[in-house]
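Given next, in C-alpha cells, is a single chain: the form predicted on its own.
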Amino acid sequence: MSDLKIALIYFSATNVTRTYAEVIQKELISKGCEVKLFDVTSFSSRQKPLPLDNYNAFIFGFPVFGDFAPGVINDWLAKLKGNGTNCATYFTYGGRSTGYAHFHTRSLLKGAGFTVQFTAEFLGRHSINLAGWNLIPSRPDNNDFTIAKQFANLAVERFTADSAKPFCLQTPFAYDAKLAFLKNIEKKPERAPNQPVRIQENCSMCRLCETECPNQSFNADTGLSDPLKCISCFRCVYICPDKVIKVDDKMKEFYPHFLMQWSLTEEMAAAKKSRIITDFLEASC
C-alpha cells in the first residue's frame, strides 16, 4: 500500500482533461495512492481555497488554448503555495500542438512553489468541434488511454523517488514574445469573437451555463456571453441539456483557413500520439 495522497486538479470544459482525469486516477487506486479530484473548471471552484496540506503530490491537468493554459488558470495557479511539493502535470490538445504550455505552466508552478517532476500531452477532441470543425472527433482512444496509465505509474515512481530530478524545459524559441501577445489581445474584446449564445427560446433555465461558467461570463437570463470575459472554451455549449447554445457558423468558415496557416490536415492530427515528457537540463532553470 502506498502512502502517497495524491490531489488531482483539473480544469475541463468539456470533459476531455476530466476525461483522462479519471483514467489517472483509476490507474492511481490500483497502485494503492489515495486520490482525490478536484475540478477547478467553475470560476466558483477556484474561489474555495484548496486542502493542500491533506497531500502530499499533485497532479494538474489542463487543456492547450492559443498555446497555453487557460488564461484564468494561469492567474490561479500563481497564487497556490505549493512549499516544495512534487508534482506533474498533463495537458490536452485538439491536435494542433501544446505550444508554449509545458514551459509556462511549470514556470508558474515553480514561482508557486511546487516541484514539477515531469508531463505529459494527451490528444482529445478539439473543442471548437461543437462549432463545426472536425479535428480528430474519436480522440481519445484506447492507445491514449494506455499513455494516461503509464503517467500514472511514471507518478508513483516519481513522487516516491528518494532524489529524482525536477522537470525542466529549455526556454521555447519566441516565447516571451507569444506571452506578451496573448496578454495584450486578452484585454480586446475581439479575442472572443464567436462568444456562444442561446438561440432557442425552450429553455428550462437550470442556469448551468451561468454556474459553470469559468469566467462568469454567461448570463442565463438574456441568454448572451460577455465578449470582454469570454475564454471560448464552449462549456454552456457542452453542458447545455437543452442544447439551446450555440457558438455561429462563423467558425466553421474559418477552418479551413485555420487548417492552411497551420500546415495542418485532419489526417496529420488524427495521426499524433500522446507522450510522456520527462527530459530535463542539468542547469538550473
Ligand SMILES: Cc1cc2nc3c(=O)[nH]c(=O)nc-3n(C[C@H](O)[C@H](O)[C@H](O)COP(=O)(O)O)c2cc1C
Contents of the next structure:
Amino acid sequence: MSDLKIALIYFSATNVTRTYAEVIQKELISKGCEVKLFDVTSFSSRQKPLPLDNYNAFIFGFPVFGDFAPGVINDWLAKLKGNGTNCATYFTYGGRSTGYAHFHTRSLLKGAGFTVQFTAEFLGRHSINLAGWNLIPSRPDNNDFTIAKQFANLAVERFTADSAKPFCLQTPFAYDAKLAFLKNIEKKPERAPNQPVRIQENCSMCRLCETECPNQSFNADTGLSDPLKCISCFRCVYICPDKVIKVDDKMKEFYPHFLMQWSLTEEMAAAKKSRIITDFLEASC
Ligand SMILES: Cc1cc2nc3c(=O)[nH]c(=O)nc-3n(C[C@H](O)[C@H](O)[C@H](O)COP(=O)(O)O)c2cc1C
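For comparison with the form predicted on its own, produce the structure of the form predicted together with the named molecule.
First the chain shown before, then all remaining chains and molecules of the complex.
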C-alpha cells in the first residue's frame, strides 16, 4: 500500500482526456495509491473549491485547444494553491501539435506553487471529427494506453522519490509573440462556423448543453451559443442525447485547407505516438 493520495483533475469536452484519466486511475490503484478523479469541465464544477488539502500529489489532464490547454482552465489553474506539492501533467491532442501547452501550463502551475515533475502527450481523435474531420478517429488505441500506464507508474516513482527533480523545458520559439497575439485577439459578436447551434425542433430540453458548457455559453431556450463566450470545444455537440446540436458545414469544407496550412496529412497524424516527457532535468529551472 502506497502513501500516495492523488487527485487527478481533468477537463474533457468529448471524453478523450477523461478516458485517459480512467486508465491512469486504474493503474495507480493497482499500485496501491488512493486516487480521486475531479472533472472540471463544466463552468459550475470550477466554482466550488476542491479539497486540495486531502491529497499529497496531483495529476492534471487537459486537451490541447489551439496550442494551449483551454483558456478557461488556464485562468482557473492560476488561482490554485499548490504549496510545493508534486504534480504531473498530461495533454491529449488530435494529431496536429501540442504547441505551447506543456510549457505554458507548467509555468502556470509553478506560479501557483506546484512542483511539476514530468509531463506527457497522448493522441486522441480530433474533436472536430464531430463536424466531419477525420484526424486519428481510432485513437486512443492500446499502444496509447500502454504509455498512459507507464505514465501512472512513473508518477508513483517520482512522487515517492526523495530527490526527484522537476522537469524543465526551454522556452518555445515565438512564445512571447504568441501570447501577445492571443491577448490582442478581439472576439466578435457574430457566430463563427465552429460554434454550435441547435438545428432541429425535436429537442427533449434536458438542458445538458447549458449545464455542461465549460463557459456558460450555450442557451438551451434559444438553441444558440454566445459567440463572445463559446470556446468551440464541441462539448454540447458530443453530449446532446438527441443529436440536435451541430456546427456549420463550413468546418468540413475547411478541413483540406487546414491540413494544407499545417503541412499535415491524416497518415502523418496517425503515425504520431503518445509519449512521456521527462527531459531537461535541471534543479534550477
Ligand atoms: C477548439 C479546438 C482546438 C484544438 N486544437 C488542437 C491543436 O492545437 N492541436 C491538436 O493536435 N489538436 C487540437 N484539437 C483536438 C483536441 O486536442 C483533441 O481532440 C483532444 O483529444 C480532445 O480532448 P477531449 O475529448 O478530452 O476534449 C483541438 C480541438 C478543439 C475543439
